[in-house]
Amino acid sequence: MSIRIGILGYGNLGKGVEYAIAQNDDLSLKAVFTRRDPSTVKIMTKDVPVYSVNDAAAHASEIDVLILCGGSANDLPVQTPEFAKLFNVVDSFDTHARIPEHFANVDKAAKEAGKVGIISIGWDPGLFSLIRMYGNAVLPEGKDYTFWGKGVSQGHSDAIRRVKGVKNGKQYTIPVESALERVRNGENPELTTREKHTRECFVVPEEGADLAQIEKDIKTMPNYFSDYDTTVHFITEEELIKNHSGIPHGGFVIRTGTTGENNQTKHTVEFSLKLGSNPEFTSSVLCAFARAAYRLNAEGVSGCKTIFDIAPAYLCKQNPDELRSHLL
């Protein structure tokens, strides 16, 4: 029996999560839930309905995991201890410094329906905790260093397209090479955000807009660009969907240490993304986690997860001996 998925939201993740779906034949899509009108989301998959989200709790038992796909500011901190309530559920829960809070209310309603409900899983936060957790545990003795991109912003592009006279934009951010270099060789360099990461933006002006007032906004916008090195292009609509229309990401985890005598012993350990879609592989990641969900249930386990609480085993549709034999 395959598991039953439903969707909740149907933009670039939701999108992803049924492309991930149509790949792993141990899941199937149920439902896909929507707060547009129903009549007006065309999904892929034939014959599965779309439903108002708010027709949701009449479909419970037709679905053993809901995966949540909307946003971190303002869906998910109601959407997921809300349907943990209904629902096996997985999110992408983005927002680092609101996990902790994020987690006590997912499961406190989780708990209390019997339900697991799985939090912040993706690539960031997500595959790279993992790995930020395991260089901790293995080399205690030792530095963090995260780099993102090069890779599109969802969010800075949206502040982008929020500036005076922008049309449209796009934005990336860059690891700054040097700095990455000097991780990758062991100096263990202090660095700071602007000594890390460069931001570069692709803007479409409307007409007649004053094209430097459009970069001086948005370089010194505080918490976006301000802190980086940021250069501006000013593009035509037609250079921004020929050139800039995917959303890819990617990036690098490493984790500097040393053993040994006098601690004299160097070692590095480097885990990197590099993905032709952000939201695709996000979800890919999303239905992993949502088969996790659905055992971890299934065994009578309930309340919140993240990534640091599940073994890999339950990621994966085959079973121990397949994985002792092939993986191990």
Contents of the next structure:
There are 2 protein chains.
Amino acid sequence: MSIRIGILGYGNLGKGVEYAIAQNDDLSLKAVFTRRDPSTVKIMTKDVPVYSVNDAAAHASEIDVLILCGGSANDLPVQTPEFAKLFNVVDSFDTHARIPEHFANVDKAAKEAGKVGIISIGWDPGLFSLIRMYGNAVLPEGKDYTFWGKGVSQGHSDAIRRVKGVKNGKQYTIPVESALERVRNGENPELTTREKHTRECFVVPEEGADLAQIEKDIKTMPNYFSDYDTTVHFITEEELIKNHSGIPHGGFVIRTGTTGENNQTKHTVEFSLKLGSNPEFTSSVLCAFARAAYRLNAEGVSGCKTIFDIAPAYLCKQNPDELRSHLL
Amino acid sequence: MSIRIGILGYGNLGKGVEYAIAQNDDLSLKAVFTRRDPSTVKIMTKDVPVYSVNDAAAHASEIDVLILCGGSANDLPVQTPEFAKLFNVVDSFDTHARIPEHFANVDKAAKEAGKVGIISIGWDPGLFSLIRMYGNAVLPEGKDYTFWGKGVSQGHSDAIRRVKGVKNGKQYTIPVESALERVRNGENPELTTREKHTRECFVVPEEGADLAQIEKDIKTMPNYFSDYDTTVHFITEEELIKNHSGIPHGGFVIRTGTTGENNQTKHTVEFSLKLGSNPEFTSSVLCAFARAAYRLNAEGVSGCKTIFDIAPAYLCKQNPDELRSHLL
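Got the form predicted alone; could you also share the form predicted in complex with a further copy of the same chain?
In what comes next, the whole complex appears, and the chain from above leads the way.
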């Protein structure tokens, strides 16, 4: 009696969900839905069908939770409300500013259908949000800091690749160690964008390209690079493939706060992630919340939920007695 | 319309709760209950009465949540079930092995009375448990490590003070940095007790005491010190008061795990606390969960709960819209 999972979208995130399901014996993959021609999509799990996303409705009764693995810019704002009419759904919607709007859309659809839709799951938004929230609840007089990296920013890598003369490239976001130390020391610094992160670019130029111009175009690019100290390295395509094919990421959430009669006692709460693969880790978080979506819906709950609304025990395979005995 | 809090037991923890209430404008202190003669207990908050614990029942209607600030060895196993018959209660019961029994006792009393009893709140058990649980849920193939310190262990300090020739003393538990590094590097080491922590003792000897004998008695003490590398420093009472009067603590929870087709991708999740005052931080956590106890009970929930059973949003003063907009 395992929880039957469907995957919508078979890119890095969808593959990560497939790996993660294999690590959880109470979850089983029942179907993959794709916008591509299903006959062109080969998945790893044996004897699991790949369907066109257009046929999803016909398989609604075979799936307990559909994990949506599309992008936040164009896919999820449409897909999550749409599929919440048919399935319990979980997504990794990560456009922070549009979360309230996305929540309202998913809530309406899920409530009408009697389904659960869990949005914005992953690590930021996700586990980082959780730590920010516990930190605020426990140390109301304090200050939050979030640092990202060292890791690959897909958006910044894409931006590099749009520069004239660039054949390929990858960008790493790197937290400034001295800024982290000042925060950990309880100095409560006011940090500018430039003081928090640096950006390191590995660029494969086209043959005969003007390297000085490429470097200038990158470093002065508004929004993406102009507010940061940026380093540009020119490398070969072979080096890029050999040394920069991974999608690592991570970061730090730190809350510093004070307690006591005169707020004289200092405390530091720190959470950090060092992820070998950003999409694989995000997929693993999605799977834990798929378990929660199933359980909540089985209890009669419907509507949109975020990581803030779900009691931690819903995420774990173990029953409450086991959790209290072994993890508390 | 603030949540009316009562404190039972006015030691370090009770005082910490009083400080924490002052930082949360939706909580107000309504009464302190003590086993001492109430006339001898002076509290900081103006115009708040101190009552004998024997009169608690008479004030049940004035209190929304009673925070129990007694010890886990003798007080809480009796007090929490007893007062859950009259109040919503929160405690910091920290005897890990006896949690299932304590849970059952509190659950029975609280259910019969229609109250909520939240147990084992603080940082370990508490926030550390939570991180262990999220870590297990998200990375099912992995390994947990918990390190404590650098911080004062009350139990070990008490043990030192029982040694012949010792006038006063304080003991610090210190995590071994090289062990922490091995864990962070994903080596998944099997660590012995000795490899994880060292113990450092600051001892004030009685005049004319045999220092060599004291050092030997401490270092060979079974359960407390014999399994550790222990350092003993002899100091004066003045030095002890000047340099070792605080009650700092903290520690690290690390989960390392793997994902991917062949479990080849490594991830590290790390949470750490650096606490200027162990009881003041614990008190702050208790207050956040007092808010949750009140809200849950107002929704009609009763029975015993742990940190695993409570959706994070219940801990925060902000409403769900604000949480989604600002912390997610």
